[in-house]
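Encoded as structure tokens, the following chain is the form predicted on its own, with no partner shown.
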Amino acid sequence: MKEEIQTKRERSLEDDNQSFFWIKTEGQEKLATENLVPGNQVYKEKLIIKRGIEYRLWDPFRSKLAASIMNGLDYFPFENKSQILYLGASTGTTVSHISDIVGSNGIVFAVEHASRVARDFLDRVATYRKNIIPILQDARKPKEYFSVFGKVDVMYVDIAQPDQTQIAIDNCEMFLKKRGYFFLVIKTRSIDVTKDPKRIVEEEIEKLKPRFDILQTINLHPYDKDHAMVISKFKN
């Protein structure tokens, strides 16, 4: 995987079809996405212009998807025109970078239930980005997402609930395409503070196996403590 990442770094700004980019700044290569809304910042991230195009640096300490890339993610199905269902949008850091990637012809259906962070998300992100459809609903009640139409290419779930995996599976059953990709952030401390985090990840993966083909599991340390990203594909 290190060789693959190096290849992406060498291609960097040369490939028009890239979903994310490596940009050299201050002597280091940093992860970035092309800004869908030039001039607009979401979380005070640095904006860099290269060859007349504006990019937003993507902080792996603020985004678990960026942390997964830094830690060797092998699968990246987020691309131009993709349709994404994102559970747990929070204030919109990762959603905004996915919005950059899917572009004006893609859609991010972004679900958030907590009213305070939902307001921040609406004010700072969704208002400026036409490809984000905010859904202010409880992820436990997918039948109430009246804004979601059709099946999505990717389901991304980042919610802190003891039954987060079952909530995610229920949503996949309703909205994920056959053979669609499923990204599940496992927050072990939200599930059980008394158990070994590795054991919790193994147990949650077992819950997925009847309906999903497990592709990769990534420990998000040092960017997030006691978190893992599990990437899988929906069987049917």
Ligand code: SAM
The other form holds:
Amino acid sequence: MKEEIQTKRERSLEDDNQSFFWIKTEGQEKLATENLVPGNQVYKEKLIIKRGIEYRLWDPFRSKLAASIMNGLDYFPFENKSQILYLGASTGTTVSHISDIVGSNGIVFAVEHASRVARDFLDRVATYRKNIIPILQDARKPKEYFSVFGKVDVMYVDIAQPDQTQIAIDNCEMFLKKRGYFFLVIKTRSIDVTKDPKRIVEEEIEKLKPRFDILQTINLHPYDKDHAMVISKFKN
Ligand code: SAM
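Form predicted on its own already given; the form predicted together with this ligand follows:
What follows is the whole complex; the chain from before opens it.
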């Protein structure tokens, strides 16, 4: 099968951005990251070798960050050497692609409180990727993350809790750099099933405004129903 690789240059993504790639496979351009651990799969994603480099296809139906890229994300601060604090690691699908992107000189601090998924995350992802520091803690208690050192460039929050915006703000206050980026996944149904999803997103954005400059809001349909990604920048 013929496969081609391109780095996509579009919208306001920097011209030299090589954080993720578009690989032409089976007649379609698909999103991918360069595999930090060649030969290692995380969620049965397809591995493709091109010019001696192995790439992992990045499924937008499985990762809301990939869905955001598909739906026109304008800001991509995940770069080689970046430090990220990720709340709601789950089994590590998205964390693994961020780990590919930040590379061996970057760090992903990955917080997950549910012991069953955390065990899967450790066995299948964190064990193989030395740039991931797993933190088995409740995101409501950021003071108990003893392994986070310094401040991070990007905070990514996907914990699907009704009070997640406040939890996220508390974490940003402790760990996000001045003018750092904040990616918040809003699952409208986990906040209030009876309200109009659009209104819920607006209400959550209002809570952010005192501390963050809102940059972009992305509806993740059709990859994820009832989800939005809000990208903002910490004011100080
Ligand atoms: N971000 C993941 C991905 O893209 O692969 C999916 C995250 S899933 C929607 C939400 C996760 O947040 C679950 O694994 C859940 O256990 C975790 N979570 C929920 N509340 C949490 C809390 N208070 N502290 C830490 N993790 C939490």
